[in-house]
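Starting off, we have a lone chain in the form predicted on its own, written out as structure tokens.
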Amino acid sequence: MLLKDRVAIITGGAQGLGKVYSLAFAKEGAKVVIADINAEGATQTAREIQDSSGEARSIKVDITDASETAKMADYAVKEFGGIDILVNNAALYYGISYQKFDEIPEEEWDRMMRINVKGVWLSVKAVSPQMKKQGKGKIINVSSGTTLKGNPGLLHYVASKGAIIGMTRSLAREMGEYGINVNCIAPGFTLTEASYLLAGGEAKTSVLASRALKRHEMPEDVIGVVIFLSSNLSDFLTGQTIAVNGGDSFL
């Protein structure tokens, strides 16, 4: 088991491929705390893991909310004892409208920035005094391709996940001297549940005929590169964003 006993935050965890990470990690031997404003699916997804002998505890949590990311942190230490591993997960993406930049609500711009952005800020803010304590950690952050592609009608999207590949950077400079990787993760259009409900038939076809390997992207396509980074294997790598979308782009 590559995590065994390790201590892993995933925010978001409560469904789509943050669950996917959850129940994925506890297979690979991690103690989970899953972080999610959906406090229910976070319960039923920590149930998951412990009804197949893995450890798990939930917690509601605004990433968005200085004060309930360090309860966050502060609930991981208690439950488990530290924490090795945070998965920033949690994002804007379902429910908002494609537009021309234009067009889009101050208001939408604002809450986009404020989860996508800012909760990363809060997040790693949260968990780095006990990383910096231990003397090691592995944060990873979650982009998208749409910023490799500059997808048009999402411009507050693909710019929120454009900041996050400059804050792993910059992440990754500060947090060296203390031991602690920081790298990051750039999914292609992944068949969850609900994107697959979302994406219509000429969207999903589209995907397909501009990527080298052409097939769907699956939840479980990525799991294995979060995994990778999270371990002792990928020790020596900071500061990188990998693309994990079957040739649709390259870095």
Given for the second form:
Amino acid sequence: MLLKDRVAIITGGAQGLGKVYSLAFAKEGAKVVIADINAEGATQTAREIQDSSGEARSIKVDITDASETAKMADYAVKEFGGIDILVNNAALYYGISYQKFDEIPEEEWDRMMRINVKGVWLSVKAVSPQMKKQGKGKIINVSSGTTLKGNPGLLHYVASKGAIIGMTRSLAREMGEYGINVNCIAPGFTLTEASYLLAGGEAKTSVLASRALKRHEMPEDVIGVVIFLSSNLSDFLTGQTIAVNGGDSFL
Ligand code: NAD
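With the form predicted on its own in hand, show me what the form predicted together with ligand NAD looks like.
Let us now look at the entire complex, which starts with that chain.
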């Protein structure tokens, strides 16, 4: 087991990719805290883990609120005695739609930045005192293939996920002296409920044309890299972004 007894906070673990990471982490022996604004979904994920003899807790957290991210970190320490891993997976993705850059409502632009950029900053700030105290930690941020490709129609999302790559590099430099690794994954178009809602059937087929590996990307395809970045196998890797997309774009 690659993550035996590691305490992992996974934001946005109520559904989609975050839920798949949570279940996979528990199978690898991690004690998982599922933090999501969707309390019911987070509880459900934790229950599924507990039902298969894994260790999990859930907590309702809005990552845009510093007092809530602080509570998230305190809760992990109280329940499991520390914080070894933070997966910054929560984002505004479900329910967004393609819009021309000059038609995006200002309010939606601001909400995107608040959740996808500020939320990551606040989550890192919340766990960093404990990770520094422990003298080690793994932070995994989530960017997107849309940023690598420059997809049209999602400027605010693409910008927010571009910020994550830069934040990963700067955070890696600021946190390296404390033994904390900060890396990033950029999944390609992955079949989750949110991506179905955004793109529908036609876009799914068009993705295959530009991808080296001619099949759909499933949430399970991303798990291996997230576990690798959370485990001792990646101890000398920091500040990097890994594109997990079947060869749709290259870094
Ligand atoms: P999703 O929208 O289904 O899941 C996001 C989760 O984040 C939800 O459970 C939601 O409740 C939670 N969340 C949203 N706002 C929150 C807040 N303020 N505080 C706490 N939790 C909040 O998306 P998904 O398809 O599972 O994608 C997960 C991650 O992967 C996202 O960061 C997304 O941008 C990224 N990603 C997805 C794809 C894809 O094709 N599915 C591709 C590249 C990157």
